[in-house]
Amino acid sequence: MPGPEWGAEPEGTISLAYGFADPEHFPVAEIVEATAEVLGEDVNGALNYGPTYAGLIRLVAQRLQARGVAHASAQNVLISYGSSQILALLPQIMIDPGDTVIVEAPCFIGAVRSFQEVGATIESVPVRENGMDIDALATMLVTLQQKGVRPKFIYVTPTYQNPTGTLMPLENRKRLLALAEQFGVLIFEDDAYGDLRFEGEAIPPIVALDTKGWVLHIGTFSKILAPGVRMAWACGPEAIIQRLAKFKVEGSSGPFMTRVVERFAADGRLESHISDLNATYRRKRDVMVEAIKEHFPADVRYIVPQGGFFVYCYLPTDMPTVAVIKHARDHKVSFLPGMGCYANGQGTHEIRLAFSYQNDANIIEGIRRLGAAMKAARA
């Protein structure tokens, strides 16, 4: 969301703020087909009271195994109502008021708010071009240990991070895991965008490197199927999974939708759909980057992501984000201010742009309008 500093957006505004999926690429016909198959086979099992469909749990475990998570199984996988449910449940079972949690800066602020709501003290580690700064993290862990503080967990999005789009290299993932083991701190790995890879070699998630139970991994069907299905998963130490399940007081994730998602994903349909999505989102990324090159001031720095939904920009010192917001309203374009991605008020010269939702023409026009707003703010 653009945030309260925007007020109501003027009519005709092109929003580059929302990390929504492309509605033109929802697999409607395939979902309808999967629904008909499910209802044609077992109406009672699908539409009556019942547990989460075991077939979906198996499918998630198999997909994780294919990404190198050898220990993924039905015993340590939990299906949830979107990844936001896990983000809300984990602090309930792990955090007491005053406990310390380490997050990225910038990061997905929705997660930070979940941690703050239960009274966590937030410590932020900068994100560089290779993701979380592991040297800075190591220094922070030593400093906290000297103060007698053991963080409850490290929240990290190593693959196409929200908001920066950065990708953590394999060596840094290994170092992060080694630090977690050394200091006895859980890693909470958010892998919402892990399947949306446009180029480069696949890097295993941190959970695939974990042999001692230091990683809780979450993923979601929201980015690779449709956000409206509200289906995601957690994989990690069995004791944590069991406790999360106990706090999931509404019970199962529903026998009907879990069957539909599993049926849609079966027989390679999901992987084929992901391949189509990656072609679409890569094109949109390229359209946005080319428009930025043409319309933004030359001293605006930006990260070209290898996957995900976002391009992150760093504005020059004479172009604060709040000034750009004012002129962006006049030019009828919106974005996510960097200040909305930090727990500590930073990001005053940063913005996040989403290429996922808008069509190519709107991306180009939105960037043109924003470039004009930047030039007006500087003037």
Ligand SMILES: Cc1ncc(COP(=O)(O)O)c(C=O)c1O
Given for the second form:
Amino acid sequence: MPGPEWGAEPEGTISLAYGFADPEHFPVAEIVEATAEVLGEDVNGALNYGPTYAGLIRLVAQRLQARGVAHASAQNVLISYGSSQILALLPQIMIDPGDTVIVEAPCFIGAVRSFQEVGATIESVPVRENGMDIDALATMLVTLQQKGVRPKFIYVTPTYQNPTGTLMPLENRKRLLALAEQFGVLIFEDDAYGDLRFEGEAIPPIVALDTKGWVLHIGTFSKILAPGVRMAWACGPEAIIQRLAKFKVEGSSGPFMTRVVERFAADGRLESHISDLNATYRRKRDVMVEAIKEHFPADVRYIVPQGGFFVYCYLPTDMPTVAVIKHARDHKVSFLPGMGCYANGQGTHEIRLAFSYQNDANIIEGIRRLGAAMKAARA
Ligand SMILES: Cc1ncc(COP(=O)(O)O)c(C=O)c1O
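Switch over from the form predicted on its own to the form predicted in complex with this ligand, please.
Full complex below, order starting with the chain above.
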């Protein structure tokens, strides 16, 4: 496992840093079975040169339709090599150096890096307990318009956001879409954690509300099947999907893995696997929150997410994240510092904790160690 940015981790460190999938819950037997079925049926189709399997595109479109995306179809769904591929490609086809992109603060920094790589100017809108602050976004759009700047897109993760775990209410999604239409700015909706709902009513993705073609939506099999299959999708305006497809260097996503993923997912198997995962991740979230209550100083605030992979914490003023990092190293525990989640250097008193990867015992021990590190940092 890679070490954190501040150097290699000492032996025996419990990492709560990375949003890796739970290694004990990969559906190994089902993947083996699906692979055998695919190879048993059409070896040439699966193993020779060929396009992305149309059955997988259909399956993704159907799943999106089930979540209210009435316009999802084979024509506006693209399969990609992880959603990271679209996060890298969209800026390449849309951004010229100096163009403006709006992101959440904090947000998934991997996305921000790919926007910066093509020379985008990044504007950050704060994330509150309901996700991106829509009032702040409205003010920013007006200010930018007054300066003659029309942003290329608004990158947003409305459902179980990375890193805060926040969920944007339906009303805010509608306001966000109305702003996008009013100012003529595309919404780039990242729904990486959209299926990982532990409780509460499902809220439709923003793309489901979009009737005028202002939303490009991405989702991924990484969190609901396995990151290693590198299989994800984009759905949105056909013109953008076609341009993305043109720029996908290798063209298809491979006839073999697209067939295996489709076969695994068919006949309700994926949905039943997702239910199992949600029970597991919900339990792990609860284990982490209980451990936090027991071991963290009482003035550390945190968000209890209704889904996703992360618990986000806000540290008191006398406990800067850098001081906790130093003591966490001595206590053999690691986390993602808040500063690693902002494009603008904020987050000096914030940390992200992943409950997805470690088992229950390690989560409890990791939080115990981190609580001790926090107390030492304060002393
Ligand atoms: C918000 C968000 N988007 C995208 C990704 C990338 O996922 P993929 O494995 O599909 O490339 C991640 C991975 O952690 C993520 O947290």
